[in-house]
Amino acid sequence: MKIGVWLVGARGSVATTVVAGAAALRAGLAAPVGCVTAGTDFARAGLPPLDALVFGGHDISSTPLPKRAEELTRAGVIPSPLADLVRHELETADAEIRPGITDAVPREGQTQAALAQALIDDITDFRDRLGLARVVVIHVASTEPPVAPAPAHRNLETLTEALETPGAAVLPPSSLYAYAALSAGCAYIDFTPSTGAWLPALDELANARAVPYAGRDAKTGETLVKTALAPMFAARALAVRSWSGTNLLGGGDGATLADPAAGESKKISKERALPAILGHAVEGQTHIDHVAHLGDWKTAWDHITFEGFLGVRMSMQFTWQGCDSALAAPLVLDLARLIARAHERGRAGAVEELGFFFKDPLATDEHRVQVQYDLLRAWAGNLA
């Protein structure tokens, strides 16, 4: 049986380093390091083995993804030659990429209901050609501006109508993503902080066509850290005070998020555990800069201060430094398992167990990491 994993983004950084890497365990070449479903926890849940995953997406992007590889093992991601090693499984994948939309705003006279069409036919064309038993579609592409509620959002009738009016823009592209893989009855995740599948229009979609959804905006830094520290605190009973921190990201993820719109997405979904944790709101903020001559590594420096007994002030800092693709690659792997897992099991709607994955979980308010591990951990054991 096997499962498709469809990528929106798929020849960038992380999609690449998610297709070699996946070869690359099939082949022995690697050890799962970073791959949570690889853990004794979920060995009877009954997740489809890496072998059965095949590689296909959407991207506006020309470049193959063996490029693509050469690049990032240049840049140290990948490590050589383990982009030769696995050329052939890069090719196959790169053969099933489709052009993806540049933006969601339909040419005069069309539609966006034809745009999602479009994509509609990629995707089960993928499916039906090779025989997949069901694909998960995966957003890895570039984070958006957040969205304004808009009436069409509200509910899946007159969204519909909405997106059959001529040169209106009604959805960003994520959500038309979402809306193309969901009405496909195609499993999705938002691993982005776009909008994505994160309106109950489309909540109301997947639940009609009976497919599974998660997100959102996956954590693989120092967001991770901070919903380890913050219940630390919290169960020890030290007002935090104040808690900042400051990233520099480059590649091109810290080239979008140098848009202030783009931005602000990405701090809006960072900026929301440490309320929830906590019980309250702290000091401080989040900055995120754009330093090009870091490539695909990223760095994060946080200082909180805090109060103990008798109100005596104290602080902490750390530093987080970590390559951006090689820590989201195998959590990809992870989320199209267990997705792929549920929807044959027969969940839909948003899947608020796979929240351990995300900064901003759909679903739920629950942000301490080791709880999320917990709930995780028992979900899968019931997918057996």
The other form holds:
4 protein chains.
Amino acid sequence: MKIGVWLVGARGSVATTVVAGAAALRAGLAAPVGCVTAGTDFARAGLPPLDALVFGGHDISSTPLPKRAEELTRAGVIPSPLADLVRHELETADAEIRPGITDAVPREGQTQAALAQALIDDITDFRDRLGLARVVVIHVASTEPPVAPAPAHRNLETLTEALETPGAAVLPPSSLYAYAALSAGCAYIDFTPSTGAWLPALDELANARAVPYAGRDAKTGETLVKTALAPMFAARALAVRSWSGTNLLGGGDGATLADPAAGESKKISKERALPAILGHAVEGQTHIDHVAHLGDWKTAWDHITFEGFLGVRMSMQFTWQGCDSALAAPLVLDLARLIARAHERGRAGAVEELGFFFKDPLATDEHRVQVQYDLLRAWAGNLA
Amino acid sequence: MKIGVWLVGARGSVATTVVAGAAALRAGLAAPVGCVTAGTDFARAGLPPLDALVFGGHDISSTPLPKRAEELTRAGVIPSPLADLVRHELETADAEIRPGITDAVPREGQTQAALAQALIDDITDFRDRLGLARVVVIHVASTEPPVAPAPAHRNLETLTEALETPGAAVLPPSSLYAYAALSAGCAYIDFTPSTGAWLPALDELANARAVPYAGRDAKTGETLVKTALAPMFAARALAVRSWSGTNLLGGGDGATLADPAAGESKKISKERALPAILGHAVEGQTHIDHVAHLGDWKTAWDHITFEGFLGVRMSMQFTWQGCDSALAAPLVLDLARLIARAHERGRAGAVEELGFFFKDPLATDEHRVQVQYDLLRAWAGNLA
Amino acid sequence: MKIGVWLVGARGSVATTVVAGAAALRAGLAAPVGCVTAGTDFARAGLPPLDALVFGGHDISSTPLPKRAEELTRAGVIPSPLADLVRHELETADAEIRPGITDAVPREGQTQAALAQALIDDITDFRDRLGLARVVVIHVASTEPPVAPAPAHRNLETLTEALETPGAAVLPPSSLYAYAALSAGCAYIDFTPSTGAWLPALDELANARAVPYAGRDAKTGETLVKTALAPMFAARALAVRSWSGTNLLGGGDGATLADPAAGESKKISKERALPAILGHAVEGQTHIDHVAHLGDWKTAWDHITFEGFLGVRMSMQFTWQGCDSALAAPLVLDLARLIARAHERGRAGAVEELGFFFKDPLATDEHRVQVQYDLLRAWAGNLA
Amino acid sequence: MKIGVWLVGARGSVATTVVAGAAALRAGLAAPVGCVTAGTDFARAGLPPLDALVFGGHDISSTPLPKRAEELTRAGVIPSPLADLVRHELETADAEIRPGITDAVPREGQTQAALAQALIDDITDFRDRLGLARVVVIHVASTEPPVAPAPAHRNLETLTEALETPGAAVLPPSSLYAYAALSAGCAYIDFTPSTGAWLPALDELANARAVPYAGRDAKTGETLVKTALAPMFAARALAVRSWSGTNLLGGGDGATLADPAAGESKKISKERALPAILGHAVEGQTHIDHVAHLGDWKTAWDHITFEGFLGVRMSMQFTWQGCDSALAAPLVLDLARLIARAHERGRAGAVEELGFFFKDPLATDEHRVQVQYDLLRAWAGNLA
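I have the form predicted on its own already, so could you send the form predicted in complex with a further copy of the same chain?
Below is the whole assembly, all chains and molecules, this chain first.
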């Protein structure tokens, strides 16, 4: 029984690392480091094995996956000579990549419904042609700016109507992909801070189609550490007074986020956890800078001031130096396995138990990483 | 109903901050920052209020507490003019301090049993004279070197016999204090890495006298952060490969720990958490340096290397800059309140639920700070 | 023979620390730590002794210096009980403070020339009344936004004319103060990144009046370190590829610089050194954040990526944690002594040999701190 | 006219990077990043071009250079596919490597003079056979423990005599190599902290043979930064109170230095600069830890506390993350070119003008990196 993993942004760094990495793990060429669901806590959850995963997706780039894998080898993300060893699997996945939408604004006379239908057709063709039990759609494309609330987003009826209006751009691209995925009866994951499925109308759609979805914005670095440290201060009743962060990002992600509009989505997402964990606002800014020389790497520096007993001022700082795609890719595999199983077990709508993976978890205010893990593990136990 | 808090090392920086701080909190001169048990999770646990605490203790120094408080004001630990405002309380506590033992080795002809009896008499006199419902003994004196296992430590009978041997030094000072405390029917806390109650014979004594004890080595800085971060790596299946730490300590604590023998106790205690949390050994050393210019402050730098997906190498580092006495003092108050309540409720022997407070928690291998907190909170719920 | 030091912003944190510190040094209550000119390299330069300095100035605040000194004592900038010991000197200086201009825009019918004349009168009254040999004016007030070039700034003639136009705001406050100082025949120092004397017309005025001036923006932290480290990379032919900086500032300075317009002046000043030293542009941003909880302290984190042999990528980072007023105040004393002596020796116009003290040194492109020091020392030798 | 570069430790990481890098530079495959003498300041010094350098050396390892280069490619030190492109040059150099001495202790009946003669023969054979104008010997082998002073080291006469004593181990290996090099009329460089030429008898030998030598212990990381920062504190009259350092080293160097005896040599060398620059001792320790997971990389963390005006305490810290071989290799090329030219121009004995390159520069107390660079540049000017 095969499971499809349909990646929106299928030729990006994260997706390329996912496909190459899954092949490496299957071939025993690498250990499942960074794969949460490879742990014993998930052994009896009935998750589909990596062998069962088949990859495809949408992308607007036409650079083939083997070439992208070579680039990532030069960048130190994929170890040499892995890209060569899994070349066949990269080619197979590449053959299942279809052109994505470059612009969610329909041409004159066209409707967004028609744009969505083309996406739906790509996904269902993938599922039918390869005889897949089900398909999980995971959005790993570039971050979009935040979207202004619109009446059309409020419920499924108004949305459906609005999508039929020629020339109207009701949904941003990420939400159009989410709409297509849910309409096609696929589970959906928002791996980025883009709007995606995070609209009342799409929640209604997910429930109507009885498919689960989760998100958003995978936590892989600064925020992951934040959600490990902030609960420590809270448990010890130490009064955090400021928390400042500077994120230096290279690569395409850095370039995208250097755009203030897209960066805003990321900042909103990044600033969610602290007040939720500490119970109060904390002064301090979060910067996201593009530093091209860092390549696929990112460096985050966080500086925290806090008060202890009798008001004594203390401070803490940390620097996180990680490889973005290597941190993200195993989580994509984890999420694919988990939500595919949830779908199989009949779960519909937002899956808050997957909050462990996200900066801005849907349908929950729990941000403490250890508590999130305990919730995830308990849920996985129930999937058995 | 009054509760005695008998501090071994009663004129040290921690003890002075405890007495001044408790007075400040009672008088509403400071908020209970850093006091875990001031949180709502402990509101219904029936803990004795701060008002109920009465301080005394042993020390080999004769510098009175008001003078020590002035020194700590100059050092920035106690905010000006607090020491003046709580002078009366400092004097009251100082009047209850008795000379400690400078050397646990009895003079010729003398026995350790006799040394212990003098300590017991001091504590029972304090309890009886002030009409205290019970007394908690907390060891906050200088760290001792590790102690070699000895047959006399194996059970209470052999220990009792050995203590009666003239001239024999069966127990190190911290254990002699623990013996005295438990013998006097008092709950006991090992706040330092010294041996204290951590001997089979003393565990037997605690159970025989139906008193609880807990320890050891309060976690207030580097190890606290370690036990918040290491579980994050574990939950994310990131493979920690090295963890190196350098601790720069000023003040008396730094000078004591610069002695390799005493420093060894601290290092053993500090290196307990990582293998327990990660499930495997990790390369890397832990240094403890004395830097007198830091005064009462300590700085810890930790550097961590880890592998992610496909073996990609990443790293993290943090710097913690804290004031030792200000971090420790509120925990002393927390532990006094919690173990006094446990004693009242009939708990005897090692209290593993207090592991949240310690680097080397007795009777448990759980080091993850969030899990420790959840265990503590649940236990406090049962104390109600 | 007395020398006047007229501080613009005379009741600010820097000025208060200057006055208290000078008094402490004269009374032997503190060692001249941070005072460059106290070193043997300057012993024979004929600089006026600290005893010769008499303080006064302009400010728009009316909080007296003794009260400001108390605030700085609570903040940990001035050690207790120094403020009490030098109370008399603080009062004496406070009595010589005159109201500054809150707004350089003249009221209807009024001219900037008239505003300037009032400032000139204050300074000359100070000089005449106290029989001072000369007066040095040092601008230590809040940073202003950058000023757009204007025809009136081009030469002294057009400026003089423009200043006589009723209602016209030709000069920003800092430049009006500089104009007044130079017109009064006083040496002038731009201690901040504000425009100050940095206009062709004012340079002409300085030369016409035969007075020296220097600036601008004292380097006391991040930039000081930058100008020590960047030459190391250059000398070693290591290719710096990015240099990112985040500055966390508390206090009034932080609040002022959190305003994007004023912050812009500071950023321009901060970003001057790197391209000058390295000989090429370097990617990376400089952030200035206001973190009120830091009080008078500032923390800078800089992250540098560089390439070594065969293109290997390496990185360096540093964190600087300093007290702004304590870093600035001794430099004010140094500059007062040095420029007073230069004035005495007949130096007129921009004094590039003082570049050692500034982020954006006038009339020179030399930013390497060691080279600047060697130039300063050589110049001091010639002042003898 | 060809110049020989004879590397002691010719199959180590540094030497391999030197040979591969020189070939890459000659072929235009890489820019001379990290090569000090490639700068314009050295253009007219008459230095031998890279084309003129021919490599050979001693080593106790038999792993050929092409294989070592592959290992360094996997480690990220030599970029792929450079090792393949310069395979011929690696093989050529490898053919000129002769077995080194594994132990400087002569077998029974043998003398160190005989051991030295074998080394001399290797070097002169290399020079004669390849028709080299001169040979520079550079010691880049593992660090040795410090050597106790001995009467035989005092002058050349006693040394010569002692070397002839059968079975006597008068010199450590590094000094035996230095003795051989100088005896063969070759310039000599101590690139490590080992004793090498740093003995009065060997200085006499260098002068007698009219050859120059320099050392010791190339400064490539922590100490390089120290000697850039410490002068900044000194120039600003800021009082450095403590300087603590932790060095995490992977690779063979880390393993060698983890041995306390060898580590001692490195520490002595590392601790030379601070007191010389600051003019007073500073508290703080320097740790050298082996962290195998770091591979060829090293991380240094330094923490500095200092006092400013009125005794205010401040701090600074930095982290340096470098690739050891990539930092060292270009300096080997620089030193080879510079000392070959000095030899050509008749310079004999210790060359203190090369102090810029070393942690523990011979024959000078100048450690400030900028001043060292200025001295080097001036000297290079005189070589023209």
